[in-house]
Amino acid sequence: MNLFEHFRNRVIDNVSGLVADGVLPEGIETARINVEPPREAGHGDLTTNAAMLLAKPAGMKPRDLAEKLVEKLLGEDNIVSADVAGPGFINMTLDDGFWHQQLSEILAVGTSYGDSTIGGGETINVEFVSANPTGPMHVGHGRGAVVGDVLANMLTKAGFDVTREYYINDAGAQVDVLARSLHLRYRQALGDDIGEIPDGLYPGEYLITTGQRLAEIEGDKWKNAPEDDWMQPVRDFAINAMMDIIRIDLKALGITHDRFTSERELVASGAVADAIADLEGRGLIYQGTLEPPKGKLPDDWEEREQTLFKSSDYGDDSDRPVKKSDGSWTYFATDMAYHREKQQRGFNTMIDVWGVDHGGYVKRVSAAVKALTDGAGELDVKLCNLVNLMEDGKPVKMSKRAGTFVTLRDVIDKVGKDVVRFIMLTRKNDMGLDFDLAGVMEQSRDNPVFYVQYAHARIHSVLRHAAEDLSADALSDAALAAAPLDRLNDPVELALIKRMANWPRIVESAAEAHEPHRIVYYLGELAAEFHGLWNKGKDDASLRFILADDPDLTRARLALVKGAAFVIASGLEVIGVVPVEEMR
């Protein structure tokens, strides 16, 4: 249960009571009323802006209305105090019994705690990674992969029906360069001395083995053939081989996609022509010329008539070309058709995870989605900023296997998938991220992965120690749920329960905002709350989890830590990280 939504509904019910009493006018709007955690713990457990929002339409002063609402709220179960603060906020404090009920709910459902139905089964398409199939993924691709996958996990937990999709950019000039690069390695495998890799081709060693496989399958069939003869089959072979590498690397990161869509197949199907024809039929395609970029005139600028889409009608900075000078479609045209096709498959909500270098592309694609779906489609683009890969504070040199960058697989092999997934979410996706290979392996509070995992491992250490004196039945989830939870009345114990009870709200708010980093932030706060309780027990024996002379309180505290383990595991599950029971 999202307790904040629960009490929001109760506030709204009491507003309705004030309407019935004649204090507030009929039909007063309550949609924007919020109930949230207060900014400072000393201000209670909940705060609402109801009086601030309703005062003006009610023709009342906010504090006067707040006082009326407080009188109503004090008659509610579980609310032990309600006070007016500042210009009209209402701060509420709940009784201990309510928090004990929340712990009982956590123990009853385990790691399913936080599951929500707010999505209502709405279909959402999350397209992420979509790296050009020209070689192994680099660390930057890894960040987008984690952001997209965890976003999909989070939306699923919140009740949405999510499809993970990968768009294969296999129709551009870069795959022709890949084919030429592979043909060179193919000749090498057949015994030719290829010398230095020419500028403009891909130098990575990964193409050596791919060239050898091509030679094993085709022999010398394409060795001396004209490029026009070997380009298509070699290109197809290269794309399939690179996608195999990408799929394997994604699997090592714990990621699988539900669908792969090929740009080439999209173009061949006529989907691009159909999309442009649709827009043309509505007067949104025209022949015209564009002005040069503002503030400068490029040396190669050539004013010429082009086929343009009226994207400026839909919020873009200017209109955009949909055809190249040779008559082929622009990248933008194929992207337009791709998003139209996604909406036709039933996805009105589309989330794309891109690299930050594509930031200038957002407005035009958003404009296209609005136009092509008549406003029914909604596109949210999550831009992932750069990852600065370091070791002991120094930049990591490039990978020999890739030739120009550090591969994602190199990093996974060095620190493990769970560390990679967690660290990639320690900053909001549009902020730069420092990833220190040595730092993420340290067992210290400064390492966020260790800090959260250590909390989970510590809890299981407590439970193992308890098992030495108590039977397995006494430590079962059912037995702990039946423990006298009302014995948990120390402020630090209640603070931990309150943090745990905030998990459903975090799931829902993070899902609605499409911000998976909130999960990692929350887990850090929850771990800190638990470690704080642990440390107080070291200083104050009465706060220890296992008390030989008080079995009832021991069972209650074991229930508390077991609940904390469930919530931590639930959060790690969303991130795609396996919770550990021992630190090695």
Given for the second form:
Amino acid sequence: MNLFEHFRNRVIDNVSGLVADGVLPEGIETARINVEPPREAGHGDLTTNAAMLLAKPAGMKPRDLAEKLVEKLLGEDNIVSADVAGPGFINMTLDDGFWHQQLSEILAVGTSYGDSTIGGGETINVEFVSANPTGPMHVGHGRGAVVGDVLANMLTKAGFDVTREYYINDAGAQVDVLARSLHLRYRQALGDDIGEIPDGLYPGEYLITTGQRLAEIEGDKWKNAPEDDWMQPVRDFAINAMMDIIRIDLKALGITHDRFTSERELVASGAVADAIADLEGRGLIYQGTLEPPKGKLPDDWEEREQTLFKSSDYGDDSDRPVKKSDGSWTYFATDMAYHREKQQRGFNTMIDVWGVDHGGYVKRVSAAVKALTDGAGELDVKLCNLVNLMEDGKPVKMSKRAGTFVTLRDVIDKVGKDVVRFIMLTRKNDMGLDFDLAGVMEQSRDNPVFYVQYAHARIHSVLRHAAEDLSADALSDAALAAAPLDRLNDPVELALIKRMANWPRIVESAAEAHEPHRIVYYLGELAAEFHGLWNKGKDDASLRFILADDPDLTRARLALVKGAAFVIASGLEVIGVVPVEEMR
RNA sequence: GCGCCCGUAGCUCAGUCGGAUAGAGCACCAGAUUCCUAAUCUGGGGGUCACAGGUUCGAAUCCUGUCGGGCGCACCA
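Would you mind giving the form predicted in complex with the RNA, to go alongside the form predicted alone above?
Below: every chain and molecule of the assembly, starting with the one above.
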């Protein structure tokens, strides 16, 4: 339980006390009472809105009610002051001993600090990346990959049982195009002059080596054969090869999925037909004709009767086709089946991470989930906005045709996976993101990756320095935990502990909101707090960590910074970035 | 034309379930810093939270409308 939750319970107990005293009426609603850190440090350690919320039902003025509650709260352990402020806030200050206790807890548990049980073991499915198996991933896929993976890490830390999943779109027309593109490269490998890659086929050079491998394995048996002979095997070969590339690149980003679901297999298993039959049984499938879109008409618009799902009954703007004119399922139909199947596998909470260009698709899938799960399934779609690749402030020009296309792998190889992961989280997922290939490698305050990593490295530098004067035993975790933490009473030292003690709350709120960027923002604040303390030592030598004439205080301060290193490392662990102990 | 997202300091962006005097970094201005634990530090100016209404003890946050930007819009994925 995070400390704010603990004191929230104390506040609610005391509200009950006021009910017992007859000050407040029976049956008063306490659910919306919260206890939070105040926005301004000058307002104390904790603040609660209880009096303002209860004033109306109690028929009292907020400040009068607050006064009554304050009297009660002052009897609680660790609360040294409680004051009424503004329209009826109660601001509380905790004694230093409480914060020292928090630090010693951090030292005891190390990087598992912040682990929470709010998830209660509930299963959650996070589907992310799901890039089409037609080529290597670009930087935009990388953002979705990181967002999904960190979402999963975060939820795991918060006590959920998470499955990472990848949906392979291997059933549509585009994989046939891939097969034809590969067949061309295969012929090329066998000596044919293929000339320019025709329009409509994938020109990427990544298919050249795949074509060579295909030629080595299969010889020239499909070189001049009709497409019907080779389409299926070449397509399978191509899809496998592309998925290998994708999996290797994901691995390079530190990402492993628990499960890959093939759209093709889903169709073959009859799951799509089942899902549509399910909807049909609910009277949600019909033959009909859609209105053309308002405004300018698509060039090739023609009115036609289609098999439609009545998604407009569940919040969508229009009904949606489930069958193409050739009789095969639409992508939407298979996706409905996929989400139905996920829920049947026990996932009532599903998170999908998509690119913004799929934003128009959210309503219909949400509608389908509602219809197919009787409201039991809940889908949260996280849309990831574009990543603009920059170099020294200027956009990187990319063109597939000119061969200057920058893949995700190129970027990982250039700046490292930790930098990629960190930068992808420096904006909220639905905001555009500039990724400056030069800027992210800079060693300066401007570079958030450096700033956070440097805080961790700086702490280890201090510990290494201390090891020259103190024995290894005196620096062990156990020894530091036994240090006289009550010597830490400077406001800046306590401010650092308070920031550290906020971490469990950040984990829980980020997990509940499904917002991974909050972790990175918190790390920036924590690093700033630490660097600030370090800088104080520049002006005032008595605030330095290592003091030759005061071994006890030195140990206490080393315990403090070691605790900070644990919390930074804990946060970096969640975002999948390795904390460094040395910058170079 | 319709839907979704966005609009917060000069720039790039945070802002927790509706909470107090709206924050950070950069840039700018003014000082400090050849001591130390390398990769500066301290302070300052800067805001009609796009605009107009509404809801209420209280709105950047919720609702309606307007303006501006992005994405999407039958049988692609």
